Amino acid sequence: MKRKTGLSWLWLLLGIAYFFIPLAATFLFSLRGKKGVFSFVAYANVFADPLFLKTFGFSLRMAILTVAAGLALIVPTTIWLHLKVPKARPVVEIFTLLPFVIPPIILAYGLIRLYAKPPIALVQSPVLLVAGYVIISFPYIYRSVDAGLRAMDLRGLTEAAQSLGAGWLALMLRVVLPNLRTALLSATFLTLAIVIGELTLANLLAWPAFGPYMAQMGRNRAYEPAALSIISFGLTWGAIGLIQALTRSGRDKASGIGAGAH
């Protein structure tokens, strides 16, 4: 037994060290827009620049569109293979595998030649830009679902909600989706992760987002990239700590108000 927890403290303290030791050496990187002394000049810099801003807050709004799109997608398509057609789910678990083998490239190139011309003319519309999104977190969506729905009893969780009375409304709102509350939080986190950092279907797309601007930057400067790169990786933990704290903040008070029912 000690054996094995000395090897399962080993493991963990190398992915902490493969995690966090580039980080802290970009960060350090960062600190040397002036010669000499360590100094902040280049987040100075970067939020100085108003393209910084605009950029990120694109990049946010499409991911909690292509968040929002991606759940009301795959979460009920999920839950139905997994109670009507169950021996289908190995055949969906291929196409999850699609985006890994098509590059976005690719994707960005059919999706521009099939909407560019009527009657579906949505190259310049963001519709187009969150649908690529979608097809590129779908992977992450759906196997973080269908992970919850694995680790729940879901068809005797049916059963018993349907014998009481309930609809299909009423069984997803109250049953099913809080016992997904874990699931659909991965699937946020991760997507949310994916988009603003992305930069194929927006550089192609010619959409103002992130990752075009911070590749952009990284052709032009020396020390701001690696200060945008420690400025992003806060923001975007920043808001899936939000996401989270909202999302406890709910489920506390549903459980001080169900307590108070009781």
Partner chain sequence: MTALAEREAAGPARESEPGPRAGHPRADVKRSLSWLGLVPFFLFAFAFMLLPASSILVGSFQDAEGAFTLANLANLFRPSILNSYIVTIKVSATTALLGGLLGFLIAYAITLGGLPKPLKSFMSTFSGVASNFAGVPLAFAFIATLGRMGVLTVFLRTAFGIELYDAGFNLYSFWGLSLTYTYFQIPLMILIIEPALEGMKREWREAAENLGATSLQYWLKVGLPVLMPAFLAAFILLFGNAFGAYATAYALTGGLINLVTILIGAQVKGNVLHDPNLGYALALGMIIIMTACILAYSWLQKLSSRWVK
Contents of the next structure:
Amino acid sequence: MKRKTGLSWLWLLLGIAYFFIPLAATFLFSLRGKKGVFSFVAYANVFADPLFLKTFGFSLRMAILTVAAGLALIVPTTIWLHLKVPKARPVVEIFTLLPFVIPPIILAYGLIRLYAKPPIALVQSPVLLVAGYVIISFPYIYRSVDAGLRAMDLRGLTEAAQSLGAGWLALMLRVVLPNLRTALLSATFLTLAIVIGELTLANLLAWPAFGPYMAQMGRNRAYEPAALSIISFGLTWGAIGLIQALTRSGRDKASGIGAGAH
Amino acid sequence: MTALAEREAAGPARESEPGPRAGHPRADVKRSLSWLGLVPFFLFAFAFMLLPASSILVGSFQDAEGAFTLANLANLFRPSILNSYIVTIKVSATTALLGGLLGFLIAYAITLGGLPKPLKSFMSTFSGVASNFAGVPLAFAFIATLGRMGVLTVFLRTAFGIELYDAGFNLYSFWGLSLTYTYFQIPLMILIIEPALEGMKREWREAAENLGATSLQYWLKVGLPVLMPAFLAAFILLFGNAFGAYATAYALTGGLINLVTILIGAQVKGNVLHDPNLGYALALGMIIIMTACILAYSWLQKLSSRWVK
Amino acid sequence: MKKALVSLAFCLLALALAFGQAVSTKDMKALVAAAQKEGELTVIALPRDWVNYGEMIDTFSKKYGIKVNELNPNGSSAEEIEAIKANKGNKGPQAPDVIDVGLKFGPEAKKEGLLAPYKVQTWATIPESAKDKEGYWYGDYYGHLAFEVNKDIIKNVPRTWADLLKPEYKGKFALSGDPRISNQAYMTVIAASLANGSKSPADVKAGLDYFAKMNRAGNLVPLIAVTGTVASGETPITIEWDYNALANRDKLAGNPEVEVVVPATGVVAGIYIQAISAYAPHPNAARLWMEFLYSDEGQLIWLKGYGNPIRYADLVKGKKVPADLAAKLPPAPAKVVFPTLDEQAAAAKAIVEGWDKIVGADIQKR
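Having seen the form predicted on its own, the form predicted together with its partner chain:
Every component of the complex follows; first up is the chain already shown.
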């Protein structure tokens, strides 16, 4: 059956236009570092700053830690929720959507007030920062995993696998997780982007992160902030693309009982 | 509907059935023990979200000297503040719908629309980044595009002689802000609805067409009902995302559009007003509204899962 | 022989200098030693290009070998106060040692017990009106509100407040902040008020009316003007502290050309104050920082950043200001108003209540 792709192309192209025109405008502005000509001097200024790579690297590491911790916490929880305790869903959903309405500045003050003093002084290592980041990514991670679990017949697959003699570990590793690939990737992408750009928590908890660096750059300069926007967009996209590419090799191995879902 | 589809549809409904062993003492114990599985999550959320937030938000019930007072909460009902809640809800709902609809169309195009596979990965990774492109960089990007001196504005003026701002368009307005918010709402929608769309079995579409259904009938009878839970979930996420946003609005419209988040910032961080306790009360108000929305959403979810039966 | 004489002369000179400050040198030495033992200083909300704080921090750090943690550079005065409160008992780098806040935050913070008193060596040369008698807070520098104009876009530079209302500037002016949130912005309203007939900074009705008129004329863009929007031409005219405007002008270095204009009437000055946190993890480093800021060297660094250091009159009297630096400064305006604490409080209240009606968007009407 021939699918009509004309309309799909239309929506896609419109979407791409909507997304790229503002980026192009920013890019054009960033090229005005030298009067009258197109110049990359703004980019040179950004790259020449040692703080740029230092802060981006720091935020990238924090992002990876956050993704790991966040997935480790929420994926098992959500699977358990779907399989065993569906009645708890509204409660869990409230918890995962609350981070939207708790202003980050209040979360930061609260974390400092509770955990920055002896005896719990958690501020020497970035543990507190990562904990805060995991909280902020709750909505996105949970929603992605939840959407992924809904799209597959978790109960059916579980029963089928168990009737075939699979233990819990095999069930998770060979059946559930491979089918959650898209959802897990979405969660990873969203969290990565959020943490790399996060500003308030990093500022108040005094960590040399990328968000505060970008904000500082934006103060008295005109063209460097635009260059930074483009660079950080590109770098984050690159990081995400790398993750996409690295996990692609695992995809073909995912056989699984739920193959019909694709 | 094929047998497979029926099974699929019956899936969600099964979760609400008590099951054959309900009422049996051993099953009940097992059920309550099941809640234990959620303990790590709740513990983490409690330690790093509820406790810190409450320790600060308790300030909504205090005045500047620390004494107990309900004045802050009473102040929430001032017309200007009530208005700001309404405006914030309006912006959030509008951009959730806009972003939801447009995001769905694009997500559909790349998953089920028959487009080449690499485009899907391209849009997915791009959406990951774009979903967080917000705040000052986003505001500036739109100013550089559609501001009075923006690239697009100037282009329309020089190439077609169209004066955008004379024609009534204004980036610094409710709709300008909504347009800007949509920039991160659409990608979020794409990423969230993708798994659901991928779960839409091709066989259903083919079966429906074999039975003579038109595209519209397919969507009304099969597509929408199946996707409704995912739509609702995505909507509440997009709504919350916009509800809590602050930096983009402040950078784009200054004090023109009074969002609650800007008011909170004004009280807690601002140098002029500086009544943090009122700020905390405002935040508490937001939490209450969001919780109410989530409860409404949960109820709608229950309803929609009955459709699927 | 000659060599010996020169060395002797140097020694005598050193001794003379040492004896000239005999008492304080011993204290200073002890202070420096104690501060170096602490090894760190945490400052907060000090952007590097705000009144040349970048050079101030680097010079201090190099001179005494003390590491400086720059916390939350873009923070507001309110956030600085909140940071002290939230970090009581925390000795880590999240707790600020010293703060630089707007005038009205001094008495507030003192009342809440957040400050530790300290009188620097040059205490006597700080004007009475700019410090707390008991030494809890003290003025450090001030600036005047000035127009910052992108000359590449605006050929005819406005020189007065009345000019800004002219039709040729339609869609060209924006404030540097929301007057209900930002110090700079609400002082702008006070300044506009004074330029339009108000007799006192406390009475801002004239200012609110002025901006209402500007909004109706379409000259006021509801955007927050930043360097990027001034340079891109979206908000080619804005009003900032002259030290910020001049620093922007220098940073942009002609791309685009920026002119800084201090209007003839309606000139408002805003004082910022320094204070040491009562919960400072490094109290000695904090005191040493203050000594540095109020030393001639520190005050001149601020002057280099186009700020008016609080000891300026004293520096001029002692002929301490280098000629080339003095030449770079813009001419001092004739009549400058320093709004007092009470006047500021009254103005703030009126602006907060009245601003919505001027530029607030009533969504229902759209």
